[in-house]
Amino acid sequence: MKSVTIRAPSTIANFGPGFDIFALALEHPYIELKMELTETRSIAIRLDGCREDMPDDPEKNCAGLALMDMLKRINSNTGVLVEPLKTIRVGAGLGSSGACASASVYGLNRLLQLNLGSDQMIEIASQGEIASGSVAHADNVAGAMLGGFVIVKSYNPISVLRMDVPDVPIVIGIMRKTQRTTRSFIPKAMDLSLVKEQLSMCSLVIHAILSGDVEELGKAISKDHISEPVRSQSIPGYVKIKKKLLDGGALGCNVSGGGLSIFAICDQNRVQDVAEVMKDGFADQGIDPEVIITRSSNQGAQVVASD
């Protein structure tokens, strides 16, 4: 092949108390790379049609930081063109620059051949999460190498572990965020008692999902420690907004990703009233906010087209 359009989908990282462990893949929005080996001996980004907002220099972009990575482990000065034809949206908390990594990771393990296992696939894709939020995390781009739901067993080396996922209708009002990253206010510490409760959450998702509870998943995700009470404070009215979504049908609620975007699991038959409730929440903080219903999915990275 000499060239390759790979599909990989968003996903919800951070999923709701598995900070930088868990994450769900989404049956959409999913991001499209179209890849093509040349004889220029580098790499290129070629942003025509993109809607999305995204540096074409391969140092500051997310899919061609992890291909360098790449390149720089097997020894390889390949010329490699990548063109994004379909994107996430950017800053959104919905996994587009893990997405974008996992997908070009894929792409030329195809292209060229190389056979790489997932965990080695995942962990060149994470140098790719450097360029969005300045640290290698794999989290974002297991779930879209691999779709499903996803847990980062371990960082050094590695190793991630995939589940398949229960139909989980979700509901999110995606906002963009107004900084590069919130990580560095992440607390270094935590008080023991919210660490058992946080573990505690934790082995409750698994369970739910293993056991295909979307019930219990939605309780087991709406409380977290970690990342909620940092990210949250970035968006207006959450505690309101999060309150009238469970009141109003869903079933848990948390912050998808990075944030800013809230994410809710429902029933199937709540779907649209959940939807309404997320719009007049936003609405009552004079907010607009595109508003997408979609689910979870098996479905990870793969090949759509190829010549």
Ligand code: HSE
The other form holds:
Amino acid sequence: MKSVTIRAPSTIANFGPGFDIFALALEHPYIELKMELTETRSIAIRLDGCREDMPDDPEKNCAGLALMDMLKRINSNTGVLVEPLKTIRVGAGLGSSGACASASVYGLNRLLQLNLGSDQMIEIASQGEIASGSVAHADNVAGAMLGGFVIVKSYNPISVLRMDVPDVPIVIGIMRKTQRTTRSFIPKAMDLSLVKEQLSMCSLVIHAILSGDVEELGKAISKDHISEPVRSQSIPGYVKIKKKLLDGGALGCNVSGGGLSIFAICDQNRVQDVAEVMKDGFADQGIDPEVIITRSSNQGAQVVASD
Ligand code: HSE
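Output the form predicted together with ligand HSE next; the form predicted alone has already been displayed.
Starting with the chain above, the whole complex follows.
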């Protein structure tokens, strides 16, 4: 196999209360990366057909950084050309960097027939997150690698649990961050009473996923004391938009990943209404974001073409 095209899904990291621990894979948008082994002994990123604003310097690119780490670990100096064919909106909290890093690691694993295990690939891909100004967190990369709903069981060493997810319709109001990362806003400590609530909500998310109870899932993902309070401050009218969504048919709503997109989950028969409410809610703030309708997905990184 000389070249391979890998598809990897966007993800909602944290998925409400699970800061750095939970992620949910989405049916779309997704990224597609074409990868080719070359004789150059270096990593090259070709952005000719790429509409998103991505760096082509491998040291500043999520795929490039993950691949550099991977080649070092396996002690290889093979050259790799990476070409993003389809991208996810960058800087919107939809896991574009995680999908990019996971797809590239998955692709090189195939090209070199390394047979690395998924935890090992997730560990390497998480290094790619550093390029987006973040730390090497594993929630997005795990969701993009494995699909479904993931729980990062351990960071040292990385160990991830994956579960199949029920079909959950999701509406997303896509908003990009103006800042490179919102990571520094996260509080360093938390009051014990809030910790207890957070634990309850995390447990409820897992129970709802396992029992397929989308209504319970909605309640569980709507409360978070770690990311939502700080990230939502950069979203104009967030509290009003959230109330409107919950009053207008959404079962649950929160900030997606590092923001600033808002996601809402709902029953299939309410998705159009909820999408309208999302548009109206932002319009009240004088904002006209792209609103998409998607759903949860059990599909992780996969080969979609090769030669
Ligand atoms: N868990 C990460 C965070 C996801 O909240 O910062 C963002 O990429």
